[in-house]
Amino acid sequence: MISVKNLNFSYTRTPFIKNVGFEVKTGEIFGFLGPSGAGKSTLQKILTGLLTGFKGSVLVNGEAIGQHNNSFYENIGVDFEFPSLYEKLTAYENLKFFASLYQKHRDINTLLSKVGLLNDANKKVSDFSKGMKSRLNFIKALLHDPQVLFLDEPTSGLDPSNARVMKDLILNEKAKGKTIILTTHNMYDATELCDRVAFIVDGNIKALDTPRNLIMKRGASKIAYTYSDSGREIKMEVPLNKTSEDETFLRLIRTNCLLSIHSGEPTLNDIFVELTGRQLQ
């Protein structure tokens, strides 16, 4: 669905976006993972048409991007960090505006609904919450039913349950079989949602796999594990793969003496900082 290669890109004389090469397959959530100004909404700009001046090839939907008309716009939705709403109208007329810009479109009541805003729908957007607005901005980018969706921190000032929300629509779209560019900064949405995800540090990729992978190429699983001692809680870890030949761990286990016990495994931020010297979050 995606190909990108050789892509090079300035702002200034000095590079930015630096020898960038990719693909995504169709029906894949594609995260990009990276902190503020690494070059991920560069990247989704680039993707979307809306930065020119590249070098490099760029495919998206079969179409070069810099040589696409205005129908390519009809198979593609993006959901911006900011919302890009008309504060005057309200959350009905926005979708009913933005709806008459394409030749299809899904019904807006069902929208609605489906981020609990169908009761808001005759409010105008200049009284909705950030939340509210965010999640009016999310299906605007559905409204056109496009195969490929990129998505700009789509759950960013989200409580919990909108969150979840949200993150059970883009895996639905994802069961329709929809391509899903994600860019976040958030290692757990990303560890959730994402098939593969790209790590970019400095408008460079540093790393490229499935969440999975990246972990477990980077440390192995651990048990901890608690009992007492004398009247003391001791802590203990051992290897997930060196449980065998812990004493003290299955001994614990025959007298049924544990306190506690976990497993752990890095996070996807841990492995980052490993990879790049720097923090997501």
The other form holds:
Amino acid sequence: MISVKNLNFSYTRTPFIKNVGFEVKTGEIFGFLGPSGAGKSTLQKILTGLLTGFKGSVLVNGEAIGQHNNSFYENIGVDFEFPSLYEKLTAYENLKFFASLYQKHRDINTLLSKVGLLNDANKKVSDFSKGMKSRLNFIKALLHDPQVLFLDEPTSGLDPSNARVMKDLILNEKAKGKTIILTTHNMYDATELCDRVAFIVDGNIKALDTPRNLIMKRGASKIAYTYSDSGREIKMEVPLNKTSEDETFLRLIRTNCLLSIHSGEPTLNDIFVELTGRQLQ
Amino acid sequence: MRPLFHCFHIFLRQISRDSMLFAVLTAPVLTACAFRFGIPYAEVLLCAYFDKVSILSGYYLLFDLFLAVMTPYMFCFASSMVMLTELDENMARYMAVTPVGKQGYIMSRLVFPGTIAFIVSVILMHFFSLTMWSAPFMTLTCFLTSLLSIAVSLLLVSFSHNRVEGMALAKLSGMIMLGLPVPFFLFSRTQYLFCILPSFWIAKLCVDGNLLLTIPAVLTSLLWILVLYGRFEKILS
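How about the form predicted in complex with the partner chain, since we already have the form predicted on its own?
Every component of the complex follows; first up is the chain already shown.
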């Protein structure tokens, strides 16, 4: 669905995107993970045809970026990080306008209802809260039922319940076979949603794999447990693959004296820091 | 073309909902009336007062040229204000990733208004000009002023970050029109100091009546458009 080979791009004379290459299969959620200024948005702009003047080959939905025509966007949905909506129009008018730009589109009221905005359909966007604008902006990208979705920080600024609604909608699109490129610096979103993630730092892909593989490669899952000794609470940790060698742990299990036990797996953020020396958030 | 027309429709809708921009579009008609009826009347009063045969009538062509510039200038100003609002609302960039496309967006915001401005300009010139114009020459002049206004519009959207800055820059952009009176008042080679201004060549074309002057008038406008378009395209990305 998406194929990027030897991609190089620079805004100035200094190279910014350096020799990037990856493939995204149909129906996959592929995440760009990296700190601000790493090149995630630039990559997304290149993939959506906003930025030209790059070197290398970029194919999206079978079309070479740079030689695509406007009908290419009939099957591309983009959700920018910052809402792009006509503030003086109502939510419904906004969606109706965008729907008019495409040959086919989904039912507007159904989409509004999915993100809990049906009752606010006739309210001007300027009266919307940040979260409402984000949700409206998101369904705008789904309006024409595109095959490829580019989502930039889709849950940014949303409360947990609305973020959940958005994540469910993203997973729902994946279930329909849509290919999704998710740009984020939220490791939890990436771990939950992405089939594969690419760590982007300084315009380079530092690692590319499934979140699980990236975590497991570190091989440092631990068990943390506590027990009482002479009235004091003792905290201990043991690597998951060495539990049988921890006599204290085994004894506590046999005697039912454990006060608490937790498994501790590294997060994508830990892996990111380890591989790149940079923080995600 | 369908997305493009829908995009233009929303542009018109925005203007119709903005009282300031709506007023801007009526300005050329008011100016045309003021020029057509006010200036000959002022000429009569001035000649009587100063006891002269003519004072303003020698510059009627200049007034006509200002009128020919005014209509596309005001239309393109309104267009620039809409574009700056759309840049503010991230709409301009979003249009580039819809079937409208980057070029389509620019077309609907510059070429379409420029074309309408050209037509309105020809109509106003036909009914309100102070001097006699042949139809082809009037059409040519209005085409050139429309081209110039597209350059002005690009100047506003390329160098302003919002409507307030755009309005401030619009006042400054009046400098581009400074070339209009030059052939009327400067007769030496000094006048060519203004050769970078398309308005200078438009005025010179009308004063001299030499059709070859259309070439520098078109080329200077295209040069402005080309340079400013490059800058604006970067903003859209």
